[in-house]
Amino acid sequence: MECVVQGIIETQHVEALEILLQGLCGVQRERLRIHEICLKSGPNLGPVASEVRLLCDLEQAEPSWTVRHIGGAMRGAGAEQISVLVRTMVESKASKNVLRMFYLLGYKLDHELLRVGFSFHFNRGAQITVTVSSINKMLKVHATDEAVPVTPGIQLVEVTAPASAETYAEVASAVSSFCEYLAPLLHLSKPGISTGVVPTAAAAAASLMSDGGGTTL
């Protein structure tokens, strides 16, 4: 299980976004480089679709292999009171054997990303993960060198923290007091649920750059 929300940010204030996310976690930026791939299942393995996504992290020397499963969001009067999602995710690390052996099971190719930006990891109140990248399509299967962005001059920024059925509330808090902080340069939200680029953005980006991530948060 996981909390997660996502927002967009212009790439001229990703910059400035760092600086912040810098000064808010004390901690060194992570290179992100992913080829995800996501597969469907056939009709051979029952009437119920699924879904699974492989991730392979191309920031490796020898380039690790993730299999990763979303499940449905939490539903209720609970779900609604809460600014997160928070949803079933299951992942393990796999052999780089793992995108042949899920075709021998009967799965077919679906779609395939590449997300290139940075991550930070870090802990306050939970154990939570910002990503920020650019959203990557292949022109040719697996050709991740010819990949181009889907939306040119807008990156995603996700905050995930994972949870349990007994920690979520705490941890849905966590996430978004940490928001809170984010404010100035874009606005998280549920995925799904669009709201665009927010007009104090570049204010906020020409305070950051000018100041320096100087200013304590």
Second form
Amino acid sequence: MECVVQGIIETQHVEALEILLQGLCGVQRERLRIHEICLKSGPNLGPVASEVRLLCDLEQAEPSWTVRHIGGAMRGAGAEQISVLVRTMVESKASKNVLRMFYLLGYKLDHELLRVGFSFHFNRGAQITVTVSSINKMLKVHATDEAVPVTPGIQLVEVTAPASAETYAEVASAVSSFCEYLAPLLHLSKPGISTGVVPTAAAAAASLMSDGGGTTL
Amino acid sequence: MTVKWILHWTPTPGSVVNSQILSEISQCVESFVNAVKDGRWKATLTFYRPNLRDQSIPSEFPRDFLGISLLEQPNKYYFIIRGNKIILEADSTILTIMEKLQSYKSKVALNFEGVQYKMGDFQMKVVKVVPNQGESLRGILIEIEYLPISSIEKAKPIMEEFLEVWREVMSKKSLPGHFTQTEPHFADYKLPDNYTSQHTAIQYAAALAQLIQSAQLRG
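Switching conditions: you have the form predicted on its own, so give me the form predicted together with the partner chain.
Full complex below, order starting with the chain above.
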């Protein structure tokens, strides 16, 4: 299970966001370059069509692979009252021939993208990960060297935290509280609910850059 | 990880695998000068079949897709498609993912239940193959492990020498059958010379395939 919120920010304000996150998290950022391959089951396979994501971490010297299954979101009155999305999510590290294995099992490429940016991992009431990345599409199948931004000038911000059936309320609350600190720069909401960029972003970014400028070497 | 060889018992035509033969084989191992019993071991092999919406449409999906769990790797799971010579090592959470996908279902599961013996630089396991739900003996395997070396090539002459000694011990019992090593073709799976649990998984899958083939031939 995981709690998730998303938002967008203009690329020109990403540096300010990084300064803010650095101050809030107290940890170093990690570079991110993830090739995300979304596979769908072929016709006649399974009672219903199924989807699985393969994530290849290209930032490592030796690329590492993770299989991820994202399930349905929590529904009902309880879910509506929570400002973060709570959904099932299962991950498994896998050896490098995982893509070939799934193709042989009858899965087909649905779409793929390349996320380039950075992330912060820290604990603040929950184990939180903030990812800031540009989303890029490949011009040729699996050609990560030839990727172009889907939305030039705009980057995606995701805040996620693992949870369980027993802890999701507490984790959701921790994520929500953290997101309030980012409010001057961007608005974070459940995936699928778009709120656009925040009008105060430019002013907030300028403020952060002038404050942060004093410490930049 | 140190090198292992897995051999399967091939009964002579007209004879069967039974607990008496298993007991005799165990006695052969125990008769080694410094053999000491060292606990039990288990692995499980599961055959998977595609979960087809319409059974009448010819399936283009692999029919030799199987998964293996090994006691020495409790957080890992191994998937093999033998016909394509591919092995995948994954965290055991991959099973939860496969259950959620529902594209493949487990059909038959077999347990490899072994007794381990330490004997100096070598270790041996006497392994019985039994159905997951049941007790009937479907086959016998032995696993020979040479502890000092992890290179498959470097261990080969030493393992062959040990095997000669083992065959000599076995010959004194005049049992109706012999142990055969199935060539695992590690290079076809693009595995390195350094031995790993992936090599073990491939050997057990290959040994079982041979056991099934021999059983089918015996009718």
